[in-house]
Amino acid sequence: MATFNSHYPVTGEVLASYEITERDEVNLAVDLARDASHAWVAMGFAGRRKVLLRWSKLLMQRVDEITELIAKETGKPISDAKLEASLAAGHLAWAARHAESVMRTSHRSPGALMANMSATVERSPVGVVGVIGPWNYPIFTPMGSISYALAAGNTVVFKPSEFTPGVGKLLAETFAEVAPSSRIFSCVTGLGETGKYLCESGVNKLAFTGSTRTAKVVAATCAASMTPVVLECGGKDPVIVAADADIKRAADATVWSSMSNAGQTCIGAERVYVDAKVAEEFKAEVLAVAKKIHSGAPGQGNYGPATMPSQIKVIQSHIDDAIARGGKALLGGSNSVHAPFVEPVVLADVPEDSLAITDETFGPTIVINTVADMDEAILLSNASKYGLGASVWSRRKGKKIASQLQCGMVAINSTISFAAIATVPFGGVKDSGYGRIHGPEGILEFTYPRTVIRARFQLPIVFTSFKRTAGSDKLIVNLTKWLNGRLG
């Protein structure tokens, strides 16, 4: 059996040994969860719900143990790895909570000309889900897709990402503690072609997190099956400073975007756009923050290092192409980069067309660009190729310019909010992906319509007849001219 290891980023100290799951195998635990799926379906919504309440209970009793795990794997504080954590299991008690009333059969109008019939439309699961994960948030990203999946009544085969194995079989070790078979829910360790056979294993969909190229890729290979995706991609999400803002928060709000997690976060900020008139005063304040805080291990820095390694090379050359197009270094630079960590780093005045405006650069560093009024920070904002979040800063002009943004998502006088709360679907537009997990349409998200039309009774002219007259069809076109759509 051949296997990997998994690593300290810190140290780069082996922390355990998994299976590299290979093709047979993936395909063997696909139709295991598919053979499981019609017992977890008979569950009823009820059921269901018991499951997964349990389970999110259990996850809260050996949080601990689980936070201290992802701290292992990823190198990120126990602090930010218990909030992921906590948040995750939140997020599975609201879906397990609301599948019911969310997948409820709906009764449509059948409209004037069909009155006769009744109109409803179901809600069902579409079978077995495959689920690939990141590693920068190992618990809280994959669950968003697991646990509404789940509520849904479809089984999930969870593919983690090789630098947090752990918490992938960590999850599916405790569900299978409260479950009535781990078939419902298990998980394929291994390396990127793990996740490639899961694409090709039949899934009935597939729910991707990571970069955009990869999710291309992943993309192409399930429409060769004609495999559905849900792909939340990659972001360069920015943050807009309106002159009307409170600058000492959205000044520390940013600064935590963008540099917690080692700014390993596709929702967290990348670039700002400041008015003018306050450019300077958020700058100072910016630095303020930026200047008290600094990377090492868990318990000793505000955040951890990179935690796969070759991002440590994404993040120097964007520093340089930025400072090297004109842009000015106002705290750090080229030399905060000592793998595997990386300081704090402000850059300001980066032309457009620089690498780290216009690509993710997934580190801590944050572009300040100033700008002469909203409307040029709305265009900017937008002229990005991704889509994912937004953060905007204004007392009195926040949702107007909310919502002129491309984007998923938008937090106003806030920061990342939007992930946290359960109610509100998250994913973004463009390069960023499509599909939506979290909210009543992530609930959606993993079911499919079922239209369901039942004749009330017969009506004396029948249009679905070769006995049909030419005096039916005149009263068909005479009928839809009058009521044009109305009654409908």
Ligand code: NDP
Given for the second form:
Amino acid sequence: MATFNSHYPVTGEVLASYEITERDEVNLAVDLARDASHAWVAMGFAGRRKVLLRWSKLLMQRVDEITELIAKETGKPISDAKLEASLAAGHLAWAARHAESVMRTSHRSPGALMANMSATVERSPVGVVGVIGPWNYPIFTPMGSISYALAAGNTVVFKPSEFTPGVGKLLAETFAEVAPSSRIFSCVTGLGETGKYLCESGVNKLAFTGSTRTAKVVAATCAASMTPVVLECGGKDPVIVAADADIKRAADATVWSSMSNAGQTCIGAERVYVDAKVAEEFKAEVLAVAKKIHSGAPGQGNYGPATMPSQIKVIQSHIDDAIARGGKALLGGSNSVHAPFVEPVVLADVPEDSLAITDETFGPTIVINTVADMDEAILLSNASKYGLGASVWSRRKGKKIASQLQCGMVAINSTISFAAIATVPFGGVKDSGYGRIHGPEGILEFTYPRTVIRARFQLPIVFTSFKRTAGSDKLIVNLTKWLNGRLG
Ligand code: NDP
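Please move on to the form predicted in complex with the named molecule, as the form predicted on its own is already shown.
Up next: the whole complex, starting with the chain shown before.
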């Protein structure tokens, strides 16, 4: 059996060894999940709710063990890992409690021509869902798909990132403790190839979180078998600061949003567009906050190292490119990068075609660019190929600005908070992906609609028959004209 190792990113020390799951075993896991789905569906909403709530409770009972493992595999502070695990357990409980009402059969109007029909739309689970997860939030992010897919009545096979396989295994182990069968939710560890096998395994839907580059490969692989996909990819989230913003709060939240978790947050702030009238004040506040934070091992820093070693090169290249093109380094710079850590970097006046503006940096850096007015801020925010999240700081114009942004989620006078609200959907547009997790939309994403109509009584005129007469043709045309006139 081929294996790979997980590492502690602070020192590179080997933590554990995991199986590289080959194609046959991935297919077997999917087959077993398919077998298990009959029993899982048969348990009904109440039965599934019980299991999933028990799982949520167990995750919180073992939160110390889970967070220690997350901190080991990612290098992030224990308190961040605890927040992540708690939010994941909260989403799981919400999905468990609300799947029934969200998936309730809906009754639709049959229209005047079909007045003798009852028209209903049922929601069915898709079957087996494959989930491919990232390493930056190894429990919160994949659970956004896993929880909602399971609550909808699907079984799930999960392929965690090669950087966080232990968290994936622990999720499957804890589920097995509370579930009637471990086949309902299982974990296959491995490298990118194992993820590819999962895409090709015949799962009924594939939920992916990670880079846009890999998302396109995943979507292309899944297209060969018409497997639908949900893609949660990267972002280049803008922060818009208006002249009437609470500058202190905006600066504090922006530094946290861009630098917590070492900047490895898909919905983290990456670029700021601040009104020229308050730009100097805002920059001064950002610097005051950013100067007080530093990277370090769990227990020693405000945030940890780059979890994925190769990310360091990306961060370095974005900083160097921004400065080479005339951007100003207000705090730190090229020498802030000392692998595996990166100290806070604040850049200003960076040209809009620089890598630090166009591409996802995924490091503890922030670019602050000054704009003449909010129209320019909106224009530049929307100029990105990404469209995941955004944050707007304004006392009076927040809603108006937010309504003009091309992205999946906007926080007004707040940051990132939409991820913690279980009732709202999470996802992006453009290169940030498509499909939604979280909220009712997240449950429906893992279902398909089935239309069921029933003839309540038979009409004297039959439309769906070779016996249809010229008289009934005339009636249809006249009735449609009359209805159009009446409704128009
Ligand atoms: P990837 O997109 O390459 O990896 C995400 C997941 O996809 C991992 O589980 C990975 O497995 C798996 N995978 C890799 N190749 C394939 C394939 N051909 N078919 C199916 N699955 C595959 O992200 P990286 O970890 O390499 O990070 C690269 C960049 O992505 C980061 O710099 C960051 O910008 C962005 N990113 C965005 C995230 C987000 O939350 N939106 C999360 C993580 C990264 P394995 O890990 O074993 O290779």
